[in-house]
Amino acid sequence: MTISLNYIFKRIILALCVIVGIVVFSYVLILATPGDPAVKWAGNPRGPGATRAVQLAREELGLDKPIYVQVAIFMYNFFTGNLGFSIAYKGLPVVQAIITSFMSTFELTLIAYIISVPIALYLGLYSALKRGGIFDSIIQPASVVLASTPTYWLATLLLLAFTISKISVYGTASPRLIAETEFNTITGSYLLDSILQGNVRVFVDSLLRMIPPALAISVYPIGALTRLVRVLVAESLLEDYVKASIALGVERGIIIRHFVVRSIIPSLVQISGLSFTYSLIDAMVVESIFGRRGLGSLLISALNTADFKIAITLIAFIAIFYIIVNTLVDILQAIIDPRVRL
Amino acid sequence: MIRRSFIILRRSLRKIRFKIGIVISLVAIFLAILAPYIVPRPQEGLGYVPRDVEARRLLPPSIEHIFGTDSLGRDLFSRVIMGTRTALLQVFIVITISFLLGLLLGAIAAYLRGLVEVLLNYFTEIFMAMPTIVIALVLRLTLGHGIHVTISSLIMTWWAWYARIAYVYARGVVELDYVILARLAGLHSLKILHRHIVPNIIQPLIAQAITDLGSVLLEAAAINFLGLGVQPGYPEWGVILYESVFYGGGVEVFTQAPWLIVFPGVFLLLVTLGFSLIGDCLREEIDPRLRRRWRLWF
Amino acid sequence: MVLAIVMENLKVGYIIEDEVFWAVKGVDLVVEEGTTLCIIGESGCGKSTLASAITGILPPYALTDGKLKLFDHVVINGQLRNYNGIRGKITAYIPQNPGTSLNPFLTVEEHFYYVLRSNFKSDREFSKKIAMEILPKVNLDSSVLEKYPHELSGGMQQRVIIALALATNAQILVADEPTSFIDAHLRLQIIELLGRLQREFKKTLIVITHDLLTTSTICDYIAIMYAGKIMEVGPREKVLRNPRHPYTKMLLETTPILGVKKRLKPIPGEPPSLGKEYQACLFLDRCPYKSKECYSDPQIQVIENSHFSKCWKALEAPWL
Ligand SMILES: Nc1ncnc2c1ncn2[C@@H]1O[C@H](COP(=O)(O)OP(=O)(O)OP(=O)(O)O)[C@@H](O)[C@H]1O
Ligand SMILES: [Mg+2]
């Protein structure tokens, strides 16, 4: 089957003009707060430096020049990397320091989503198919409650319950670990960094590691997927084709394997990818408590030291990050449908 | 209208899920209402911390104080409960802006078409995937501590689901027959808006922003829970554990006294989900794709 | 003779909000093996409920009363329901819209497949030489069975629709108006290739219209639907001929037959509504030649030879 091209094109032209509108909206935010733009880029100075730091700023954000010139600049800077170097993480430029914490975080969600996803496909599906038993009744109202769970309490609750009993899951790695084996971060994803290391203790000890804030994060796409699997599954029982096949006497096992379940796929993978993004968020949060390397830390680090730039790159970051992810599913969903003739 | 609101509330009754939403809701506002009568310790609820701090501190559940103390002597019952109207007014202050500029916003932009559909469609989608809590990082680092700031970041990404939705059924109301007329008699735009097009698409975004109550909710708690929003002391559920996990001396002093993190918890958990239940069953009875009934019948 | 379906006052309902709307009010038929029965009647007259019934799709929330059996099985005994060994073993059916009863995400070999794995547990290879056999036989070449339904035309998905009943063996084929979403000069060619099947492979077969014109061609026997009951049921000829029911003979009134000039006089009044319980004839409101009598129920009248009509007047027929 062909794909036009035209429908992908265009899908991504549209999120490359959201991409654009979202770096201005954050350069704008700069200029709409209060306060001097050029004492907040320089991260709100203070000591002797501070009149040089501004000044540098100025010149940097190029404050005199006017407006539109101003936004193609910080464009420019953004698309190329070029964005100066980071308070909070000591000297880092900024690029680097967002992109390493956001592997990291990234790799956390994503174990939550390989967690979550088959077992909200099991869950939505056997809850729908028996209407009404008590799987369903139980099942039912379970996953309103893990959807509504607080996710950082219940991160806290593990970390408590971990630490009470000894067990040891603070933080990415064991730090006596990383340095007997002399471990250092590339990419910022300990798992891929470990995989590419070859070194399998540190592999297994940060996985082991990212086991309970996996699984807080994960509560929230397993109660909302689950509900999300039942309404789909009752939709699609409800389909011509679905009757049709019956009354051919198609088995029930491949009705609910080759039917059922292939016409959810679709959407399942639509809207998993929507709240993929949202979870990211809840990563940063539980991160921050369990004491590991992210986007979290980074934010609080950023919050600690008044770190405008790591806090402006990182809106535009995380948001271009939702476009991406929001338009690789839609093309995904139009790829695997093979009703849309693109 | 007012009539089918009415047929669905009784329906909803029906469903034990929505009497236990119902009843959780209002106990919610009866607390919050009534919060500072009602708890032993209304100063220190607010956040004042007593004069004999070293012998009250973290002690745990007992008669006088039903949910322990904190690291720094309060009662923390009365922190709790001197909570919910903290987390009943930011839901309600985020989803009543939100509500009202994206009805408005989506309205207006289905009905004028043109440029203005178009920005409006540029705007939601670029808010719609703004970071909350990065905003509330900026604008914590700007405007210092508040509920404003807790406030005002969830406005600026949550406005834009509401215009989108509004967008959504608007457009399809815009198509009908009678409004196309309307507008082609010159019906004044604002009375075709006011008596066609918002009686048409209020409804469903009624039952979204129902639902989306205990979403925002948490939300504002996450922001609290990082430093972001109101300041240590606040009578909030997320900053009282943003107080016991990451200013009160970390894992040792948690560990010590769980009770910290326990109620509050249990308490943002407990209204999330009485939000929740009444979203849930107002969406079932609105939404017919929902309502619809089958078994596993081959 | 064998009989392939015997209904004995068999009704069907649905349960909507907790009442019962009964969709199929009492339907005594009999059909012989290999013979083709049209079942004629307004739109929500309850044809498709019937249909349903035979082929075992009735949705959870239905309702039945009576009997319903097929060959020897008994399928529908007052509410109990049991269809094991009946779908695509001895009944297939053939839904109305082509483009919504074939699974998008299937190619039609798939369909093939998987329809063949359930009855005769046959692989993919056997299946696909089995699926060649039928292609030709609905006039169509084995290259549409990479396809996905999307990418053939409606008729095309009818004809597949078709094939995939052949391949079942079923002996009994249910058509639910199998021609209402194909273009107009498609409908004459289907329903002629569902005729010399139904000829070549003494299928049982049962057509749901009301499109009189087309469908009578190919047809053995007529039965006209009236608010959930059968009106009136025979041999074709004797049906058009000679109607006993003054339903039918305004029916074909309604209705161009091909070759004879005549002017088109729509019925007028509504059916009955399905809620409700009633004494009399279901026609009575519509009916110009009502009298006292019809206020009761109508007993089944024998005009001749397998020719039944549920009127009090079939034997005078004022209307002739
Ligand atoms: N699945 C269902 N659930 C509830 N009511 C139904 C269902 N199917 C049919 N009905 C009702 O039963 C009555 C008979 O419907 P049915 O589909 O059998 O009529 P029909 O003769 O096939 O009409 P048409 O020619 O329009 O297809 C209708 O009033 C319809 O509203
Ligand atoms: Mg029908």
Partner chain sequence: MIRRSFIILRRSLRKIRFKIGIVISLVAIFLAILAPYIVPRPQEGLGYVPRDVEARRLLPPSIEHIFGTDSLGRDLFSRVIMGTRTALLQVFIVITISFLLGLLLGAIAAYLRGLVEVLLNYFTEIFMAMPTIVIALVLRLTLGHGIHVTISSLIMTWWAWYARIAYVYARGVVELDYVILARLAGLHSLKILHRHIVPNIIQPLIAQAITDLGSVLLEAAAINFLGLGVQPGYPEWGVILYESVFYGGGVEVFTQAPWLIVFPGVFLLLVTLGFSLIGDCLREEIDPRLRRRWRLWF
Second form
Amino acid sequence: MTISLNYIFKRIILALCVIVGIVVFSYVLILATPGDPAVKWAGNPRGPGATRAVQLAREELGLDKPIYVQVAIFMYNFFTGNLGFSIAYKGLPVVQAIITSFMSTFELTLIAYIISVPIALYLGLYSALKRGGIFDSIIQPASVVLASTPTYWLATLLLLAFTISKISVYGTASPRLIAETEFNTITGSYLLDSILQGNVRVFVDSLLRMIPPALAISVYPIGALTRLVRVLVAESLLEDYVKASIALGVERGIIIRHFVVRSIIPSLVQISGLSFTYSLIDAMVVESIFGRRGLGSLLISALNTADFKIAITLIAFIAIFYIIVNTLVDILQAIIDPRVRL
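Alt. form predicted alone, vs. the form predicted together with the partner chain above:
Partners and other molecules omitted; one chain follows.
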């Protein structure tokens, strides 16, 4: 099905307006927090020349200008990708630091959803088909518990369990294995980088270490999506076209696959997309517990070193990712279901 360019244009314009607001708000908010980035950039100077060194650092970072000029300059640099170098990681461009960290967090969240979505779809569908039965009476409260379980608590328990079992799951990959195979980080995604380099040993090790944190992240979407699928399927089974198909003797499997499942796809796509961005924040917490490199460790380093460029860009980047996913989901939903088009 086609979708009008007018709908896409409206969604993009709205997304750009929100992005601009987020960048401005993030810049003002981070600069209002305690800690002087110029002191960190100058190397925490001491002695008679400390004041001069900090002043030069402020000029180099552009912090000596009025706030509205700073915001305008940062806005221009942000949208042109010219954000300079990180304070926490001197010599490393801000954009590169964020992209490589994002790829690590993104792959972890993606694995979690590869695990959770099929499980939630099966549990929700089967629960709806067996409404009022023993399976349904177990799945309903279980899904509530799963959706309400604190991810950081579950991640801690999983790490403790694997540690007691003497199974190494801490870190993104084994440092010894990385040194032995001469593995190099290219994109920040260890799975993708190991494939690009043909490094099977690092790929397997990284994947095995990724499963426990991915399981912790997958708990929320399993619980939330299971409840959603059950409700959507239960409502779809009451539709007239489904009842008519049953009356005409259409095979049960065909009705479920071609009518019921297809009817819930638009809503499932929308909620899954929004849930994915929420789980990205979960992943930042979980990866810190498991000692994985990613957005979580990057944000902590930025806050500890008053790296305002990293902190502002990272907050804006996460918000922009949420907006982009939301916009793409809306467009995809409009393609699938013409009733939502504007």
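Predicted model, so just to flag it, every value in this text is computed and none were measured. Numbering follows the first chain given and starts at 1. Take the two forms, find the largest set of C-alpha atoms that superpose within 1.5 Å, and that set is the rigid core.
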On a rigid core superposition, would residue 50 pass a 2 Å threshold for CA movement between these two forms?
yes
Is residue 318 one of the residues whose C-alpha moves 2 Å or more between these two forms after the core fit?
no
